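Take a look at this one chain, the form predicted on its own, written out in structure tokens.
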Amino acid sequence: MPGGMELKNEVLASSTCALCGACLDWCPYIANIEDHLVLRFDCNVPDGRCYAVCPRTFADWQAISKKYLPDAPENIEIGPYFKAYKVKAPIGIEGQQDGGTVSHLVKTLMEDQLAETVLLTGSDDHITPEPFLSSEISEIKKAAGSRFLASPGMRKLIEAQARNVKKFAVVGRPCQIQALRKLDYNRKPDTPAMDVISIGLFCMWSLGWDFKNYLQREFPGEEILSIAIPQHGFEVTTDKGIHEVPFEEVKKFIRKGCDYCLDMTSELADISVGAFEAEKGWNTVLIRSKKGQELFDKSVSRGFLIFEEYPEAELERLKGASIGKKMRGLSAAQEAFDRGVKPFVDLNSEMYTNVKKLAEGKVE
């Protein structure tokens, strides 16, 4: 397994770093400046775990998904799923977004002590991610909303290790969870699986830092209260009102990369969870697993969440915003891959020739 100087020069130099966070803190040399990483110095270590939890390093993420989620039916769109639901949470949380869905996910999993601490993401001033580790209810609404800037969070991975968590459960964005199957998936023999349960977060992109900078010009003296993307655009909310900030400019902050992620809905978590586009102030959740599906029904039973069936028109639209995601990332891999850069899937395996064929509308 190949270590530091190969992250560096595979991920790092190309700028398709996903800052998931899990290279963080497990040596010396890999440190960030904000949401920048750098090897601070020549690393010769030849089996570095850095590379082998990276998300943007070559594996089999077909045998990965197959390992951990074996018994879900396959879907080329949106990954492997049980069954989609349209959820909500019929007494919210404060500072909740959506459905209110993770928040009381996270809750259950605390009461039923299905996990011993869970990895989430707070703020102190609403923007800057904050991730943390917690087993405290009273804690879950600091982690309360989404973030859009992107947080190194899975370095909390070697906090929960050195904390000695036996049940772990974790939060995070399409990459994090990737990178946290691979750390398994990769672990030496005589290394103990981990017990985990995954909550993964749909995502189309996170926002680089320097998007702070531009709030501040734009706002100047007001105080970041939330932040959205209705259907209707891209809203900050101040402690002065809502302000409507083009998408235009927006996407101008969106890191570099993002452009080679192949992943929406967060295909590898035992349970996906997304907005309900069509309607305000519900979820969207996909079962992956076994245990998802045993978290989700004791939270539907403790009477945290309530559900309907997923509309079929819904539910195409979320698979074609999917395989747009996909093709924009084979898009993006590919042009690197013809500038030298090592890819991390393999661009004509059979799970890519057929994302490329149903979106030219060859596969049923």
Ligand SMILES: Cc1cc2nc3c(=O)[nH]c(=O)nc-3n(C[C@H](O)[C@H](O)[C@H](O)COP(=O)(O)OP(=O)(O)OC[C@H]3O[C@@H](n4cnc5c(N)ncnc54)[C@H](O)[C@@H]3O)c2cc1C
Contents of the next structure:
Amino acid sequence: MPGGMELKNEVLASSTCALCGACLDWCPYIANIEDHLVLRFDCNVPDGRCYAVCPRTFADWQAISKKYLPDAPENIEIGPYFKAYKVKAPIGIEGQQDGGTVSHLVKTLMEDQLAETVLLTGSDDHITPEPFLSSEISEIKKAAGSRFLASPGMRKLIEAQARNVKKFAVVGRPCQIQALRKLDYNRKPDTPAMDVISIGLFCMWSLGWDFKNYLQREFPGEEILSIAIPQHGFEVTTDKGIHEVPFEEVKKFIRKGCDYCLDMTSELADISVGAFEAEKGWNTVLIRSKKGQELFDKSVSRGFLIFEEYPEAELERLKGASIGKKMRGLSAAQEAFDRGVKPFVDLNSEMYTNVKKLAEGKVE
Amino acid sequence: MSRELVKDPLNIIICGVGGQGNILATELLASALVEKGYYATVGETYGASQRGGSVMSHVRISASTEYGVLIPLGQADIIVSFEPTDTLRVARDYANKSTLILTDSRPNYPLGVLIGEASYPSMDAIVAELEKLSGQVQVIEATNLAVEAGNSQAANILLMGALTALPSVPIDVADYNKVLEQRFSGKALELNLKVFKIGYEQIKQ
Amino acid sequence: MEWMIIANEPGKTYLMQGNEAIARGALEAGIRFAAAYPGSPSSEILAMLGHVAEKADIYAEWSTNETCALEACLGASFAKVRSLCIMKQNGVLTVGDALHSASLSGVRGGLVLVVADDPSAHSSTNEFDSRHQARAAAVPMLEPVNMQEAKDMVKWGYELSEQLQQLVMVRTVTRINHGRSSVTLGELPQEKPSPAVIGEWDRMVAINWFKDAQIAKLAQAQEIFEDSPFNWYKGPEDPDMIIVTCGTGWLYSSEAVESLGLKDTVGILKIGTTWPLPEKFIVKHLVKTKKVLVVEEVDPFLEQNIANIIAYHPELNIELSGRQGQKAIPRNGELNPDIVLNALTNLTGKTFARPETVVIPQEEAVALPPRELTFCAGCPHRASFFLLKQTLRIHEGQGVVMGDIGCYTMGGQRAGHFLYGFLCCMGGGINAAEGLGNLSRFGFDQPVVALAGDSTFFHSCLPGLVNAKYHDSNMLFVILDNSATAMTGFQPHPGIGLTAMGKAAEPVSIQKVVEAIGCQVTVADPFDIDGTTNTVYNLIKQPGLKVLILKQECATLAVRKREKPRVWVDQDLCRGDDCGCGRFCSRVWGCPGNIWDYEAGKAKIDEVVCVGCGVCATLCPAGAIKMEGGKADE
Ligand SMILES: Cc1cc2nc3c(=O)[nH]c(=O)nc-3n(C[C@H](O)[C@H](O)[C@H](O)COP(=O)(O)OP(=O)(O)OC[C@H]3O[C@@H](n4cnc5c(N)ncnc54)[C@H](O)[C@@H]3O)c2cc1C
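Having seen the form predicted on its own, the form predicted together with the named molecule:
And the full complex, kicking off with our chain again.
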């Protein structure tokens, strides 16, 4: 397995990095401030953990999927899943993004001791992401709501290992769940395994940190309270009111590394959660593994969550959106490949050939 | 003059790494020689850094005239060195088949070795090459002996003790002790006198 | 040794360093005033004069820069006080205007300017030959061949200076300054004259009106030099060849002539007064031969001036060789006995029986790791360069760094992760950065960083900082404040609070000076790698001029003051050669204290070398480097 210099050339210097953070904090060569992640000094390690864990270096993703999600029926558009639900927490939590489902799944993890420690991402200023490890129910509210600036939260894995956490849970973006799986998949036999349960978020993209400066320029002196992406656009709520930011402007800040992403729905997670686009205040939930099912069931039986059948039309819309993202990602990856960047997926595999075929019929 | 020079000029090189104290050791040696009425000149080569670079002092001793501060290539009679690879570097340029070499064996790793780009040769290989280049090589565990005696920094004076014990060097213990007494007092003097003696005893008469 | 330079033991012979001999010579001449800016290989002279100032009843100062030093001496000279000014070759370039002006105004009290050149640039960025300055400024110059002559010339320089009412330069080279040999002491004056009253119509004014006087002084010097005891000829009356030499060349040439058995055929003409040349004296000897070899340090200065003499004297019929066109001696680099031996062998065909040496063929020779210069163990510059390098990489904006002169010049080499893209002279960094930073109006958006040490800051960065401030250049100016002029041996500077004479002085605060110019200033600790990295990152993101002071005392000084904490490696925690670290401490951090235990395959601390700064303990990703005592012991 290659090392740091290959990571530098194939990922960091090629701007394909997703800023998942999985390579950080173990290795002294890799450094990060804000959304910059670089090799601060050239490394000579030929076989690096960084390369092994990175979601943007090559892996047999289908084999990984089979290994961790063996039971759910395969789905080419949104990854393997048993069931899709429309879900929300009947009693919400302050600051929740959509239906508060994630926060309540986390609460269930803690109450039922399905995990000792959970990786969450909070923020002091409602915009700058700050990943942290938590074992306290009282801390869940610090993480409620989505931080749309990219955050290298997976760095906290090292802290969890150092704390000798046995049962760990991660709430993360698709790239972070990929890293989590890949790390275990490429784990050396002598490193102990962690029992992990993963709650994956849907994610179309995350933003570079310059977006913060942009907001400061646009709305000087205003305190940002939350950011939401309802169907009609991009809403920034501040202490002075709600501002609509033109999507054309927001787009300028999308991280380059997100262009290559082929996974909108956290296809490797035990359970994936996103917005329910058709109705405010609800979530979309995809259950992908038995662990995920168990967590969901416990949440429901505790009364933390209620659910409804998922409307067929919405499912079709979701799949369409996911395929659209895959198509954009594939063409970006192909472009990168053409300029000499080593691809992180097998672009000619049957799966992606099928994606392309499907897209021809489905994407407008 | 108490002793005739076996060779005139007698050329001695004292070398090591910056911070090991060879400039002081050399100055004391040359002072003792001048006190005794010899012409002694010292040339010192060191770069900008206080430590870490190679430092080489040339001492030229004559009973009749003053010599330039640098020794011509291949004309060192004695090489005293605080660092094995520096011993070899200097010997390649300045030793001849009758040169006598006294060297410490303690490595001082240069940056390239610390970085892992270069490797540090074995002491056996160094000594083997030194033997080919010179007349005689004696390894003295100067730093280790100095550490045992109380302070690694005193390795320089310890090696001066060994040097003074060589029959070709026209000063004796009392001469060097006299300059030590001029420069040091108290604990430092005590330690230096002690390590000087230890060094002196390393040479089999 | 200080006691030697004030020992009242005329006739006694001591081993003296060239710099000691120079200080002694000045004291024998009865100087009362000395000023210098430190620069290898000259620094010991003023350091020693400072230490003995009280006993010798003189005043000595480390001036803020060389121009301050020379002009301070001119001030003393105005009151007819004898003064000594000392600098290295770079210094004599920076004082150009002062020197040329002083030569027009002339002096009243004797003024000797000692300039220490550094052939082969052992501890310099160039090997400028300061004799060009003497000639350009029409100032007489002397060049000693050994330590004794260095003392004697400096002493005589004052007589000459007062006789001519002109300053006198004495040019030495590293081998004289840092070499040692026997010096016989002369007498120290019993009484020193007090400053003279400067009358209403007394003048020392540098205006071109005095050009004729300046030329006349030089002519008078030349006349005096014709009979100078510092010039002599040694050799046969009808030599096949004459070596004309000065400085170190004299002893090398004598040894070569002796070794090659050429005493009966080759003569040596030794010149101590190298500007203006004693023309008649030289012609008188050169007519004896048809072949001349010139042996001198650095440039073919003597050689070209002799060529000039030959051009005006048809009676001379000479084949001249030396450094020019590398006819006999390499054009570049320091002299040594072998260069002179080889030149003579080539010119005469004579060889001598060298002792038997063995040359080991390359393939059989032990491979020796090169000994590169690096920062001392615990040096704050290592931390500063480490964090600047990483911050610029993290920022991903291709920051450009402009270096400057001091220990930290090494930051342009491996020791500082090759941080510099630009290096000029003292104060050059900030000035160039000011220019580069002002290109932002044309779209230049790479961060621009200039560095300077604390001593360099005072020496030559103030005008640059005012310039950068006034023109609001887009740049970060980093002052590496290690409270020392470490490179040259810890001379105090205005920020330290100590004078050359060891007296307390009110330190000039760099921070306050910078603030008074109107700059935003941040002070940070380079040993706090993470915190200061963030600070630097945030600074380079801001537009306009920013100033950062990285403050941490020079390790070599700090270790003298406090009990050293113990740093060691817990080898059970050390990740060794495996992935995850790649020997980060020794390979990247690169402190001589962080070594590798080849047997264990783990990191180790060389406790002999380590000064206990503890920075490596904060960098180790496995927490394997431990520290006990000192500040990291929380
Ligand atoms: C960058 C980003 C992009 C997204 N894009 C989409 C999208 O295109 N379509 C869609 O349907 N949903 C998207 N989501 C998910 C959506 O915003 C909600 O997080 C999700 O619907 C869960 O809502 P909730 O009310 O259950 O969350 P809450 O109960 O409010 O919990 C939010 C959880 O998200 C975690 N979190 C917050 N910010 C981050 C971050 N930057 N990185 C990792 N974890 C974080 C917190 O730890 C917290 O546990 C995105 C989320 C993020 C962070």
